[in-house]
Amino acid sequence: MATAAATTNAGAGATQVIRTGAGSRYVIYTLLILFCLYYLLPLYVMVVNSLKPLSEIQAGGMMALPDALTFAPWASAWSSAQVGVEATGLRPYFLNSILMVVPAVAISTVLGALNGYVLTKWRFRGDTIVFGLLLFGCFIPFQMVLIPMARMLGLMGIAGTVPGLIFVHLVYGIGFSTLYFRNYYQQFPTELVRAAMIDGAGFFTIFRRIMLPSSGPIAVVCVIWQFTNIWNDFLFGASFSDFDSQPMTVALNNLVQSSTGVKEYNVHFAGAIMAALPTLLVYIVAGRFFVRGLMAGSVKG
């Protein structure tokens, strides 16, 4: 079926509509389906293999569905494999990144939501200078700043413990933080913020009171990206971290290597999953608010 065209007039302008055929969205669809398909056939594969013994993984049939549908492989992972030197499973590394990714998130998205407000509403001498060395820090490879960041970490006495990976993760998340909500605050009207000084309100209380409320988009925005980023991050957590501190993705490689002779399979597509559930159920739950934080304060007026 050919495609149609129709266009309608409003008022000055006019108004484009294209019609597509019944026949061309259905190879659409079909080749997004079949697209999607092959996207989520690793998902499926270890969803469905971390539910079956390994004896039905060992005998060939990793895509088909359990025969003996069996979580052990879960427990296992959780709470009874094989971490470097003792069975503790994945339970105390899952609590560990935890304790990381939640402050770690909180005080860059605040100190990124004040970074972006002095820049945008309280200009000063230099503020650009200052706007691009920390967009400039969003750029420096990871692998740059391991050895300073070591000894940064060993003078401050908290190498190997998770406030120092905290202080890292938010060091390297303030640039990130602040390009978001200085490219939102930007949009955001100045002559309220000069209304309010006017009426007295001094520099916290306009952020308490009029910026912070109407940040909700950009703040969405700014805890998927840094949540997304610290909870799968490896080689912060493998360079300074501990045995005692190491986040979930490191204990997920220390589970996967410590085995000896015959691989668990299950047990690691076990593992895997719970690595990767956080993230995922993060953006089921908010990634509809993702695109729409970005896109808020794009367009002025």
Second form
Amino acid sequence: MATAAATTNAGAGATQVIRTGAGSRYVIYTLLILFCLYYLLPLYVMVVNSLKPLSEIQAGGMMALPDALTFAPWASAWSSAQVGVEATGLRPYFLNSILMVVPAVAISTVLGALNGYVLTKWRFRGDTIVFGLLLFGCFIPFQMVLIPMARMLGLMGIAGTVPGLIFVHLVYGIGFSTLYFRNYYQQFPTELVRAAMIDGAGFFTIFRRIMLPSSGPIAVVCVIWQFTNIWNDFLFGASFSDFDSQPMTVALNNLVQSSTGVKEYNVHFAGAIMAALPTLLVYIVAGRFFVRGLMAGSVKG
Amino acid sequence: MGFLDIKKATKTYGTVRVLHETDISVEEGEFLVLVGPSGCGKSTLLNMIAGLEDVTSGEIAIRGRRMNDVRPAERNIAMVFQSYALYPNMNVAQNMAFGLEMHGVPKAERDKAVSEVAELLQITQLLNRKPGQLSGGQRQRVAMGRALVRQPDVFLFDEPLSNLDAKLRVDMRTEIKKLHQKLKTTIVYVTHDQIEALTLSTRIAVMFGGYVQQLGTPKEIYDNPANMFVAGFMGSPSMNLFPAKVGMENGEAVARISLHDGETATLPFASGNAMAVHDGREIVLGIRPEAITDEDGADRNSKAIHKLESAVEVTEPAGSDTFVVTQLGGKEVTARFRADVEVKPGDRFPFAVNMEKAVAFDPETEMRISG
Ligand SMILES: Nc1ncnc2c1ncn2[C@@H]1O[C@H](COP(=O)(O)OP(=O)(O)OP(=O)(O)O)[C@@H](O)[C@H]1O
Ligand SMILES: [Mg+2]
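Starting from the form predicted alone shown above, please give the structure in the form predicted together with its partner chain.
The next block holds the full complex; its first chain is the one shown before.
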């Protein structure tokens, strides 16, 4: 429905522009297209150069389309390029990232939803202080917690492992996801919860049957936010992982650094696209809900 | 002991007491209305009965069972909320069946109960719709249906009609009344609309400032208000309250009322000489508009119609009646004339006062003076 409204709005806007004059419309579109090109240029450079043999890049044709189209750089980046000391390609690290990001996003979103539910519908003495502390957690600079966190992970026996990274991202993620869900649930009518209580539903039944089915938009916002942040994180990945638990971002850095002799730019480009692809995909799949969710929040609250 | 007993119940938020010691005993099948202005504690009391708010002190019992620490779901009550509170993700049938499902009623029985109630409320054709696809009046019905399928001991209504437009509100009011007469369940109903209170209830609790000001049948509340607040709050237009002084004339207790032009009108009390003990006392006299009429419109069964002449200030024709405003004791007083009486602002006009319906209050305590 929101999309329908948006398109009709856009339509109305367009007809108005036509009335004010076709000339201004062309100016606007030309400008928009120019901006579009400007923003797409880096992507173009990456894609084009990841499909060329290295010799073509070295010949100085960064902007040109490939003469001899090749997928070898992609294959190399994926499975055989030198990353650090081993020539494994990015594949194992890509898997590490997936293994890290999926549970971290899922758990932090569910816990955020539960926290938001409790903080708005099952209020208790001191709940605002608890929420305040959670919010405070969002804004502690990453660098400040590096050493205490390393010590914690060591004590918990998960230092240098993927579960350790999941834990770190959970700790940071819950603050944000709680913030999102709390603000969303604040608008959620409390009378519905009370009605369900009288109907005989318990704490978790109300959460599952009444709250969650109405939480789609904010869940999408939360998932996209968490996914992007955790996937793109470099600092925690570099600080808390071992060789066999490094996430994609760290591996990409190692790939670029560890090439001996000639820099294989085409392989680097291919690897960089691989690292960016999942977030891109999440945006494309869930992006329209993202805008919708943000708007729903802003209109109501 | 009644069916629903509220014994010395109080409610305190932090240091603020929003409900003072309250005692109400509701019989089975009664329709109790809690009425009062905004913020008087009606919803708080209702939520305490429902178990949605804790009882600070005192006790709430249903069928003789103490309910203070019983969860809402186990009190066998159902509630209709002001916003209807229909679950937006479920259709009408699922909404209505949810409570039964939570109480472990098998699917077949649930379906049967839902279709019976849907028939009763004439919402069968809506069963597959989502709440978002219903009009306000339909939502209201569904909310009632959801309460009805549970067959609870007590129904609780929190301003169920306040979101409807004026006409629909009157229709639904009649419908709720019919439903109560048919099903004879015990109902506690919150409203701030005194007309709703008078038309629906078998008993009314008028609340103000966290106190129950008066508890009684609609007739008791209307004819014998316990204090000036109840007198002014119940009835529309509200009861005229104006200062007067008790005096004696020919051995009879009378009320002396100063008129606009400095003269004094004298109206004998109908209650014989019960008021004589108050000789010389300043009082507030309360007379409802329908007890101040034109001469021909006066109640023929009353033995205490007295005339007084006063200047008409404003006339407000209202179709079936004309409300005439004059001044008595320095206060504006509304009288109810028949519609076809010729009366103009500025006229001096004879008003007929039915002293059988007059009540007296103490101006200091605002409480009723017997007499
Ligand atoms: N959670 C709370 N904390 C503090 N005070 C509260 C709380 N809930 C209600 N109150 C106060 O209690 C009083 C009674 O509230 P209540 O909701 O019972 O009023 P009401 O009679 O239902 O009014 P309305 O007609 O506006 O619904 C009000 O003064 C309100 O401010
Ligand atoms: Mg209320």
